[in-house]
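Just the one chain here, laid out as structure tokens, in the form predicted alone.
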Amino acid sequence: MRTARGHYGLKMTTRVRASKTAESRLDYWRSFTFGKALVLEADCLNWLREQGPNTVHAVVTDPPYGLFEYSSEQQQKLRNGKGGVWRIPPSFDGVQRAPLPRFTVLSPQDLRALELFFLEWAKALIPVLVPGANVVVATNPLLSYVVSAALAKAGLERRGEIVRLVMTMRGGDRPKAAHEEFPDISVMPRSMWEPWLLFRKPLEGRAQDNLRKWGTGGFRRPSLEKPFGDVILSAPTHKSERALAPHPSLKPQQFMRTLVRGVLPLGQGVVLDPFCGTGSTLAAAESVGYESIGIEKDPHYFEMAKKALPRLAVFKNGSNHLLSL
């Protein structure tokens, strides 16, 4: 069958539920459910533009900041151990880091197919989003002025920030090929922090009007002593974690219950992740009762993620007690 811009996919022919509240028109995409959760091999742009109206309560989606590094070949390179674009960490005391994208090779063209693909997302998420919806977007301190004048062009209301509070290795090192020349300099601050973009459709009406309408407009406080916080107590993806789900992005249960369990304010909704990666968003949005969609472009990802879901909504490990500040 032909879908857009001259592309051939093949025909499936099980029908594809989306949600109780959000029905897929078409039903050519593979899929998987696991309790309240449903993931869909999909591009989310084709995928958004085939939705119902007002169908998704909120999005919280860490995507790839930047289009190349999540191309076929750069992604090939990554699984091969040959880094490309993605830089390969050394080991630091016998334990192998992370995979880190080179953000800072990105060229201007670059930059500007990351605003024009974010200016295309957001114009196709905000149809099917409720008014009210919140939408987190995980960025990183030098690409986060371009997501966010995206969205903010495309009609979102920006709502400042949400800030993951967390020690990374991205940063601090002494000038490349210099650095016995240079022992007190760091090129750039060792990052202790991670920007989540904070935007939301704009309401109908005032935020009470809207949420008895649409249950949306507001977050889900922790306790009723207690509001939700823009800041998050967090901590790098533990070894035992990444077992699970070994995606390079991939965000600790910890942090992602803590932020999804606050982005629906009265506890029901559905949650859409339209870059679900291996399905840590769902599986934050399972173990907290959650309905959620994912969508994942990447054949590779989406058959991890029908191991990785289930396991990462009952992963526990000896620091669940996260704070919202």
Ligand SMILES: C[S@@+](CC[C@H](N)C(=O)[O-])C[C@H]1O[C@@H](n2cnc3c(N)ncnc32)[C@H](O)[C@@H]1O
Given for the second form:
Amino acid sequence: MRTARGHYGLKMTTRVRASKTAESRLDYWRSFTFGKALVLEADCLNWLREQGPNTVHAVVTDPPYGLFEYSSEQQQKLRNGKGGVWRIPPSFDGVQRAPLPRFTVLSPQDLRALELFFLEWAKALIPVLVPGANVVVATNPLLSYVVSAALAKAGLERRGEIVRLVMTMRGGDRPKAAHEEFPDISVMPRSMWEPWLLFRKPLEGRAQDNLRKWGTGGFRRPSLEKPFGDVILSAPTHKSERALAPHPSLKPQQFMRTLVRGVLPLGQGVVLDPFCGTGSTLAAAESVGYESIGIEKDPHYFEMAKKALPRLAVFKNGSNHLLSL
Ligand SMILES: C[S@@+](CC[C@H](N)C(=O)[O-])C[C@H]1O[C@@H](n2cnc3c(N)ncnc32)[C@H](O)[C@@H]1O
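With the form predicted alone done, generate the form predicted in complex with this ligand in the same format.
Okay, now the whole complex, with that chain kicking things off.
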């Protein structure tokens, strides 16, 4: 809700009118607030279609990829430890790794479905964004081209990518069942980074006009001397952080805070995460003093977020400073 020129407040309500679409079986969405964050249990497409125009100033999100991996059937398999699209990596050096979805199993039809999903999503999102709003979408090198094409086709303007410099523990890189025969071969490059697509809603006029009118159209610099950069040093999410928010796709606060702080150039406005999981974007927004809204459709993760968000917002570890190159 707009409270004054350039100032937006969250409407603090615990019951929000639900979409009237056929898929929605709920009369009202459940929600909770923590600090300046509001979390709703809803399908984000339904929610987005109910929002007024020009109400969100930035999006930072980590969407589902197989689309399928967050279906209730696949989530049940994950919770039962019975595979499905989720791969449980073997423990290594006595350290148990977090489950990973098998992105490579996507067929051409799945890729087309993914493209159509992101096209529909971006079309629902664009009216809700203010001109110049940054849209940052976590992806992976195998699928980023599909998502990027869909977002551009929907009318968002591509502004590059932000590289999360991280080495996650993925499976072996040698030829499967022939690693002894080809000991010096890597079938795929060992992943050492994660792409976060960077788009924005086209500006209204020049950057300075847009900044004055909407408070968007750029990035907040880490300091006067230092520009916002497109490579952010990171590390895999630490187990002490995972213990606070046991979501299989939890992103670390250290990285999220650097990114989220940067997406509101004047430090004012609302950050939206339409696929919020346990709320790592919202926790980062809270820790840097921003207003935020998160949407999560799975009741299990929505409940998890209630406990996790307040803990993540104050989470500190040894390297808990804002990082950028
Ligand atoms: C990759 S996870 C995000 C995890 C998040 N980064 C975190 O740190 O907790 C994607 C989340 O989106 C949710 N989701 C999937 N489809 C959705 C939809 N249509 N609307 C809202 N949430 C959705 C899934 O249940 C899942 O929790």
